[in-house]
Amino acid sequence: MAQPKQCDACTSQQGASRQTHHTTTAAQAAKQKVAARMRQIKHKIVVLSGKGGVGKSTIAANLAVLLAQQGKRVGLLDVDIHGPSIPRLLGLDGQRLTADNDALVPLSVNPNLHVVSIAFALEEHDTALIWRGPLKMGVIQQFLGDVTWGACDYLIVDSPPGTGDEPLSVCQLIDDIDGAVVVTTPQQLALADVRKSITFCRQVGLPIIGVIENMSGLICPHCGAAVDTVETGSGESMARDMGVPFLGRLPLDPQVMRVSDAGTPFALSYAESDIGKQFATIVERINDYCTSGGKRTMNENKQPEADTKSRRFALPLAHGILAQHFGHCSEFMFVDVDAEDTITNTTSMTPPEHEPGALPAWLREHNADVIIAGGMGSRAQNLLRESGITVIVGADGSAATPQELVMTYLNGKLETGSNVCDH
């Protein structure tokens, strides 16, 4: 009996359901490379900074520099896309990534610090990449997956600044990172964007092994004293704030930015210098977080070092009781609670006039962990969130002290209702 003819519609269906299965075959088997190459590797770490300009790569360079000079077997993946940076860092300009049976050969520093960077795979120096997001996460894959890394102690990321498809990419593909070093400068400018990458490693789960403050402070190329800047120690100030660990201030030393553009890392050439010596001091305090067991996979969802530890918590008052509207409040509330829950301190304070932004800076300089109002625009919000502040809106205090508000939410058993200030 003959078979009935399939009409055009089954054709092109049973077509297009094998070109789906081929692209999921695929998908999966890169997902899976991935997951092979990165099970030789013990730690892996990225380095993010939420701006530009702060000495990021610069950090990253010298981080798997030292700890290739300890004897561990370190790779150091340059995953920014449109500005790589570690090829000057580590004098490998012009080189280029070889294949070995279908698989892509790191450049090697030494015996033991082997590097990939998008940047060896151009044929001019100057070529600009005008890629979008699937693109970047596809060459990102590839490094991951293809690069023939090997057995190595530790694998270092550098990310570019912000917190966009980069990074996100490296902490989709890689399951157990041990963390985050996140990298400032002193100055506002630059905090204001890093407390979003710190935002960022909350919303993906991704672990913070600490803060450094780069170019905290002056090292006069003259006489070689220190010479604080205006705002040295804010870094510092502000990894306290957002219940973060901090891991050191590095000074801003001429001679370290005519040894890094030359391609020499400093923390060999100037080893013996109070900056290198810093600088090992902060290489030691992240070993000892990835090998003292401070490693949390991306899918244990634990809640921010910040929560285990004393906190903060501000009410907007007006009249004494809560306030439905945050920017037209008459007076802030602070209560003070131990890491035991309970209330240590109470604390009255007179708000900036109402201008906007004004409240949520203000917040942040008098160390807010948790808002507790009525009422909040959605701008004010989003700038609260962004620095790390716990924001619940639609709190109904009209029968309850601002201590008892506290410790209803400590307990599990604060109701919330419509947030009456949404604009």
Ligand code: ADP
Second form
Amino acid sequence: MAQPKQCDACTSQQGASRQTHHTTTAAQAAKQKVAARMRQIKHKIVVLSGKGGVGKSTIAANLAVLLAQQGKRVGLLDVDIHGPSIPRLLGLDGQRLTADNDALVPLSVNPNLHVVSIAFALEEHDTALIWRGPLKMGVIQQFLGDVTWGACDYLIVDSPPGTGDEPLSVCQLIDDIDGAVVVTTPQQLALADVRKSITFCRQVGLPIIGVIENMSGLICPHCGAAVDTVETGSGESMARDMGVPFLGRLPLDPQVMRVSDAGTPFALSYAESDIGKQFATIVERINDYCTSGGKRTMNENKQPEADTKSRRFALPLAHGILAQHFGHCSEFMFVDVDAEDTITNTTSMTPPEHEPGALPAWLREHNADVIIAGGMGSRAQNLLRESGITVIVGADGSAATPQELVMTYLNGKLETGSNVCDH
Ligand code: ADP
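Return the structure block for the form predicted together with adenosine-5'-diphosphate (ADP); the form predicted alone was the one displayed.
In what comes next, the whole complex appears, and the chain from above leads the way.
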């Protein structure tokens, strides 16, 4: 990347401070470049999953294709650095990015759909990349700031599975992401990991547009009938338990696999099939979320923001440990944490009598910022979230003090399972 021109401060400073000044200026310039490109794009969506192989890239590619077919101008960015599959899904294998002056030009699938993938910059299709976090961040920054995305209605970012450097970089680099679409399959193994993705979104302040349960039941290859399996619906239950919207289910359809592997988006080639129609409904929900004010604005600077203000945690207790029933607990422990994530104070209080809506109002009055609970009804969760309170449900407090639970949360290690009570 080109070094910025020397300014007065550079010429008047020596050695390390001059170097630091250079680095800061270059970092600021890169950030500004990203901001300028992103300002031209109305809506930004990140597609996430807890595990690989659940259909995240297939959904990202088809979401982009369908929005483009509806007349929207769409950018699709594949930041799955270790396993980019967008080129194959769109029949773009082996293509290369071109440059226009200092900028990179995305590949155009049609006049409305423009694609960038790390695969377009690799010499060999099968090259394995071993990159550390800062290098990944640098490449993603380039893909956001140095690509001529132009004025777009949507930028869809296909992130690798899990909660690693790539989704974190995207969240740090784009200030106003509309939200995440989280893809899972209904198997318990996938659900365990997707809960981490949801927790990740909450920790970085990334709104969740909703969860898609993919490969939910299957379409018989012989007669075309839809068949449910024992797991069907588990992704939807998980979304409800974790208090996040559910966007819809898509069955495992052998036709989808066949056309996807051949580089044809199923959303177009099977638009009239059940899966095509179900997918179109999901895309409509996503579009509605982004365009109808359902969008919540992300915090200006999510990562540092979380670390730069003091917060008040509230935990419902029963017999001194985390209560499983939020609405029926006998005591609340308020834990105050300063900007350095040090606990400064703990206060125990008796909540008001159980009555619908009473607890959220009482917690607001007592300035709670984050609630950590075992189980909580969806109405209470919604009331709390509408007041700007972060709600974490499904925490297991059987072997930890309230203070330990708060510290585990602050260290990003709090594991959450199912909502153990939904009333
Ligand atoms: P991920 O991005 O989560 O790793 P992919 O999108 O690459 O997953 O999908 C993995 C495989 O599953 C691909 O072969 C794809 O065609 C197939 N697939 C995805 N969704 C479906 C579906 N609903 N029915 C059948 N096959 C699917």
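Just so it is clear, the structure is predicted and the values come from calculations on it, not from any experiment. Residue numbers count along the first chain shown, from 1. In this text, the rigid core denotes the largest set of C-alpha atoms whose superposition between the two forms falls within 1.5 Å.
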After core superposition, I'd like to know whether residue 318 moves between the two forms (criterion: C-alpha shift of 2 angstroms or more).
yes
Residue 74: after superposing the rigid core, is there a C-alpha shift of 2 Å or more between the two forms?
no
Is it true that residue 275 shifts between the two forms by 2 Å or more at the Cα, once the core is aligned?
no
